[in-house]
Every structure is written in C-alpha cells, then in structure tokens.
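A single chain comes next, written as structure tokens; it is the form predicted alone.
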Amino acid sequence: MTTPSMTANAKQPLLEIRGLQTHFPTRRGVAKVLDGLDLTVGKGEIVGLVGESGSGKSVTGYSVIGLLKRPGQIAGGQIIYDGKDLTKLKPKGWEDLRGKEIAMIFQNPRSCLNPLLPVGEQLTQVLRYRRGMTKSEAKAEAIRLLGTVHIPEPERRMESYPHQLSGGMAQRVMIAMAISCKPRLLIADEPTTGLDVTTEHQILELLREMRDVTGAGVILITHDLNMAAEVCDRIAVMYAGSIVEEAPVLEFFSQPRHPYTLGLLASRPRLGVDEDIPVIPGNVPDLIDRPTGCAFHPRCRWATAACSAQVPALVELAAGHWVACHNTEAVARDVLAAN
C-alpha cells in the first residue's frame, strides 16, 4: 500500500512514522492517543503538525524522542529514523540518540531549565557531556551558540539565572541547548506559547534560520495555522491520533479537502474581521470509547452512513496532497460554490 511516507520525498526521508500506536492504559480502559499515525519528514524540511488540543500532537513528539510519560507506551507501528526503527531501541540507545541526533524544544522553557544554575553553566554541561569538550572549549562554544540564537551580550548572559530572563530569551536559550549537539531532527512543541507577537515572529525566524544553516528536519507542533503558514513547507492535520489531511503549505490553504481542516481554517482569527469566529461543533472524541468509522463523523456536516461504518483510507488526491475522507468530492463542490 502506498502511503504519504513513501511519496512525500523522492529520497529516503530522515524520519518516517508508519502506523504508530501510542496507548495510555487507564482504569477506565486504554486511551489510544495515537491510532495508526503516518508521517514523514525530509532533511531540511519543516513540517507543521496541527490540530486541536487532545489530537495527539505532543504525544507524537514525545514518542519520537523517547520521552513518553508513564503509563504511555508504544503499542505498535514503527518510527524509522535514518533507516533505523527507534521502537526497537533499549534505554541506552535512546540516551545516545537523544540530544545528539534528535532534540526537542518544549512549550515552557523555564520548566526545563534548572533554576539553581546559570544558563551558561547548564549549556556548558551539555557540551562537555555530549560533545566531550574541555571546560574552556565548552565555554567558548556556549558563548558562540548564545550569539547564534541572537542573545545580546552572550558572555554576560552566561551568568544569568533562568528567572532573570524574559520568556523569549529563555526560549532562545532552550533553542541553543537543543542545537548544541547539531541534531539532524528538531521537534519544536508549541515553541512560542505565551510570547508576544514580535517575539513569536523572531523565534519562528530563528527556527527557519537553524534549518537553513544546519539542514536539519523540523517538526513544528502547533495549534496555530497562521504560524504554520509562515514557516512550514508542508502541513499535516491530526485528529484523534491520526493524520486526516496532509499537503504542501500553499495547496493546504488554497485547496483544503477534509471537513476538519475546513473547520480549523474557518476558526482562525483574522485582522479586521469583527464577526464572531466560527467554531467546530462538538468536542474531540473520547479516546477510550472512540466513535466507529471516521472519528470526525459525529461533528461533520458532510457525514453519511459510510462515515460511521468504515474508517476512511488516506488517499492521495494530488501530488503530495493526502486526505482521509469518504466525501472529498462533495466537500470540494461545496467549497468551490462558497467561493
């Protein structure tokens, strides 16, 4: 069976997720947070992973980097990184890979920084442990890295504690730490949460700059489609633990074909629009007691009997544009008529 993972990149992709299932056992039953996820990331490509809260975006990132919180566990599928299946790794293998090959930028940078140590000391510790540098080499490299992420007066900032940094500055430090070991895959999980618009734009520009300089592949996890439009090459929409639509960024916004994608696009805030923002009716599904058939059908105005009976396959409608929906033709007609 042909999948987006096979065709999105002509060459072997850097990361290829195939049918990934990540489950969380609970007293009430098993929550299937990821339920057959397929996703690919090429070298030097920024892929946006978008969707509502609870769709499984962050769990995807934690699964890829091996930082799932208990009782979460990978129950099936593969995570192929550079030709190797990461689901087969032992704990030591994850430790060797994490940071050096795959790095992650987390939502709340201050929660990931040690409040008792200056940021320079934290960064030099990483460099000495991961790259085997001497103390003087690590200090020089840390100063260089802080300058690379556009922190002014990097030598002075080496002495700053996390609480002395603004949110944007703390995020820059986290990016410096993430790229310190020159990873080939960078996962950015809502990297601009809580930042003002100007700082948000600067962080996004920094991510793009890091990609251009290092050639790393990037997964940008976000609920903000405007942000994804600004920086991503390709966008994949998650719903209830699987991809429902994936397309190159321009085609994604100009020719959406999944009802859920249409709902997300309609609910974007727009400058100069005073009307109420439309919302997608209903709620995300219960991942323990999932709907039959298409997980989105209880909220979908195009739903038919087939939608509740059968899970739609992810089908390629055009080159690189994949959609999992039984009614793409009806959706396309209605979208065309509305425009």
The other form holds:
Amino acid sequence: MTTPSMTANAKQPLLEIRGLQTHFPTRRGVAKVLDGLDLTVGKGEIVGLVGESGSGKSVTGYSVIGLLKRPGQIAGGQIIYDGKDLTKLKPKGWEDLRGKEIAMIFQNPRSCLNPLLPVGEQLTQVLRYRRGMTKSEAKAEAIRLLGTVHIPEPERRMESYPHQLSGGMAQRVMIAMAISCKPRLLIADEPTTGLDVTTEHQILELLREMRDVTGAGVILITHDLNMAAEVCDRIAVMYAGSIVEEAPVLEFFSQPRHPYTLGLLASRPRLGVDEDIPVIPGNVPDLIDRPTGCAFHPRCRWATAACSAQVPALVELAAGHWVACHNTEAVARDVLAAN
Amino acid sequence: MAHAPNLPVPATAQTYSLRPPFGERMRHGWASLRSNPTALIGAIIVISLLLIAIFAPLIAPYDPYELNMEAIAQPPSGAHLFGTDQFGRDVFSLVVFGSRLDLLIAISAVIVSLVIGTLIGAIAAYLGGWWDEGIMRVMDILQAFPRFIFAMGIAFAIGPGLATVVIATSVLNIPGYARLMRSVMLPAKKSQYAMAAQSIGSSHANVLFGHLVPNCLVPIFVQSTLQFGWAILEAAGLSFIGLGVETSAAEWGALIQLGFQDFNAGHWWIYTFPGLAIAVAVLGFNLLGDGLQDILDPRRQ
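Structure of the form predicted together with the partner chain, given the form predicted alone:
All chains and molecules follow, beginning with the one already shown.
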C-alpha cells in the first residue's frame, strides 16, 4: 500500500501512519474517532494537521505518543516510527520513547506545569532523570535551554513558579522542556490557543526555529488555516477521522481540490470583503453511526451515487498532492469555471 | 548571558515577581494567621501544649510518680493545685506529664495513618478501575468496625499497652485519609501537568509521587490537624477502658479511670482535671484545623 507523500517527500519518513483506527467504545456503540488515517512526517518537516473540532486531530497526536485517554484504544492500522510499529509497544517502551524520541506540547501551557515547583526545578528534574545529568550540569543545561527559547534572563526565570509566567512565557518553557531530551518528532497540539496574536506569531516562529536547529519533524495540530499557512511545509486536512486532502503548502492554497477543503478555505473571514461568510451546510457526522461511503457526502454539493456507496481512497493528483474524493474532475472543472 | 553594564535590564524582567524570600513568606503566613482568630487561638493552645510537654520536668512541681502516703486524695490546695490521687501523687504534675504521652500517641498515630492512608488513596485513585473498587471496599470494611471493638481485637492479639493504642488509632484513621486522598487525586490525575509529565517520559511512579501527591497534600494536612484532636480522644478512651497504658501511668485517659474508681468517694479532682486537659487539647487542634482550612482553601479567600 502506498501512502501519501511517501513517494513525494522523504525516501525514509520519520513517522508513517497507515490506516490507523482509534476507537472509543461507548454505551451507545463504538465511536470510530480515527477511521483509516494515513499520514507521513519526514525529518525536519512541519506538517499541519487541520480540521474542525471533533475531526480527530488531537486524538491523532495522543495515539502517536501513546497517551490516549480511556476508553480510547487503537483498533487497527500501524504507526511506524523509525521502522518500529508503535502500536505494538509495551508500557516500558513508551516511557523510553516519550521525550527522547517523541515529545508533545499542549494548549493551555500554564496548566501543563506543576504549580508547586519553580520551572527551573521541573526542567532540571527532566534533565537529571532522563539524560542522567548531575545537578550542576542539569542546571547549566536548563539555563541554556531557556535561553534557546528566547526567555530573557534565564537564570532569574529558573526561580519562577508557573503562575508567575505569562501564557507565552509558559509555552516557551514547555517547548524548552519538550526539546530537552532531543526528540526527533514534536507534536504541537494547538500550541497557541489562548495566546494573543503577537505571542502566537512568536511561538510559531520559535517552533520553526527549533525545527531548523534540531532537525526534528513537527506535527502542528490546529484548526486555523492561516496559522498552518504561516509555518507548515505541508498541510493535511482531516475530516471525521481520516485525511481528505494533503498537499505542499503552496499547492494547498493555490489548487485545493477536495470539496471540504474548498469549504474550509471559503469560510475564512477576509478583510475588506463585506459579504456573509459562506459556511459548509450540515454538521460533523456522528462518529458512532457514520455515513456510508465518503463521510463528507451528506454535506457535499458534488455528491453522487458513488459517494454514498464507497469510501474514496487517497489519490495522487500531482506530485505530493493527495485527495480522497470520487469527483475530483467535476470539482476541478467547477473551481476553474468559478475563477 | 551577560548584559553590557550600561544596558538597562529588559522591562519584562520587572513585570513578574519572582519567588519571595523566606522571611517575606513567613510574614505572609503570620499575617493570615493573625487575621483568623480561630486559627490563632488554636495555634496558641497547640503551641502551649507542646511547650508544656517539652518542659514538663520544669513545670511540674512534683515527681508525678512519687507516692506520698501523708497526702492521699487531698482536694486542690496551695500545695497541690489540682489535689492528689489515691496514692498521694500530685494530680497537676500527672496532668502536665500526661501531655507527653498523649501528644506522643497522637503524633505517632496521625503520622502512621496519614502516610499509609495517603499512599493507599493515591494508588487507588491513580490505578482506577478494579484496583480502586477493591481497595476502597476494604477501607469500607475497616470503617464499618465499631472502633472500640476493633481496638479490643488488637489488644487481645498483642496485649494492652502503648503500642496497642497507637496501632488501633492509626489503623482506624487510615480509611479517612485514603478516602480524602482519593477524592482529591481523582480530578488531579486528569490534570494537564500529569499528562505533560508523561509526554516527556516520566514514569507512573514519578508522575504520581513527584507531581500529583504533592499537589494533593493541603487538604490532607488540614485533615491531620483535626485528626490530632480525635486521636487524643481515642487514645484517652482506650486507656480509660483499660486497653491502653496501665492506670498508674501519667496519661490523661488512665488518670480519669483512676479517678473513676474513686468516683463514689467524691474525689472529683482526680478525673476532672485530666478531663479538662483532654477537652482543651481537642479544642485547640480542632480550632487550628478549622482555621487552617479557612486560610488554605482558596475558595474561601
């Protein structure tokens, strides 16, 4: 089975997710939150994972780092990281892997820090425990790391408690902590939620800088296309637990081909345009009682009989541009006509 | 990173206050204690008790174990402030020395039950599922035992004495701490810092004992202050019914038992003063506990 961008991007990808099924059994039935997700991340690549709330973006992140909340479980598919299938990993293996190979940063950075300990203490603990440093080595390294993420006066800041930090500052500390054990894959789950626009920009810049310095691959989970456009090399759009379109960032914005992507791009507010924002009709599908065929067909104006009968496979339209749709030709024709 | 000497310190450095120095934190603690009369009175009583226990030999006018056949069961007077017992021992000295034994029993019982109960509750909440269910049902069974019957069982097994009192009081208080810790831990284990710690590779033990437990200790400490009062009552109760230290010992419950034996003779001073000592001690710990709850609970600020 070929997966998107395997041919287009790196020859040996860092992370390759194949047909991932993450299910949440509930009283009403099994919610297939991820249903056949394919995603590849190359070394030193920033991949934007975009979709609306409930599309399974965060669950993808938690599946990759093995921190699914109960009752979530991986029911099928593979997560190949560095040649190993993570879905077969034992708990001890996860502990060794997290931090050193894969790390994650979250939204609400201030609540991600232990409120009782100064941030320097938390950082040095990780360095001593995970990298076997002595107390003084760890302290020097922690100060260096805080400097790396552009925290002014890092020596003084070591003493700060989480409640004394601004949101942006706390996210910088989290990033310092995430890169402290030199992971090769960083998952950033909406890292700028709750931060103001200037800080958001700075955090994104920092993420890109960290990628340049460490060469780590990054999955940037966001619902904000503009944010993805700012830093990502490649963008993958998720809908109801699978990827519907994936393309290099320039092509993504210039030649979108999936009806859902078109809807997302059209519903972005634009400056100086005084019309109603077009919205995608309908709602996100019920993940327990999923639509047959393409999950998007009940909301799609291009839908045909084939759409409700068969799940469309991801097809490579151009180099690195993958779309899962039965009617790409009709969509392309209409888009060209509209322009 | 060193700044050139003529460069001003960046403005951001001033915008946040850093960790206040030790002296300032102590002043802050004292200020909140002073603004809460309940806690203040409780603290004064508790500290006085501790001082009395520590300096008992200096405070007591007589040796509490010295028998004086010349002065048997005398009512309170200038020479014997609280009177004397059937053996002519000075009741005031006995009560003063009794604070040592009672505080010792209370402190060891509270420490033992706090450590074990907190561990049990934290582990039950963290593991969840059947572990939680199983552990907490055992706690239910423990709590369902009539307390004195349980103590009698322990006394039957190892004989009455100091150890019996400490073991019985600790074991009986374990479920309370376990339950409290569990209730604080359940929401805490879902916190983001726990997940963030795991995402960086921390082991379960590190997440639980390094991050979660320290964040759950405030209500435990408040509870333990209240528990001191109960432990003193329980210890005295066990000694009173003869399961604790022998009646000749300088211990408040034993002393009340001694006075009770002479009840019909009308020697009220033998049991009244140790009884008052127990009441004051329990009151002190309860006031301090309630006050601390007010001070430390952010919702009440």
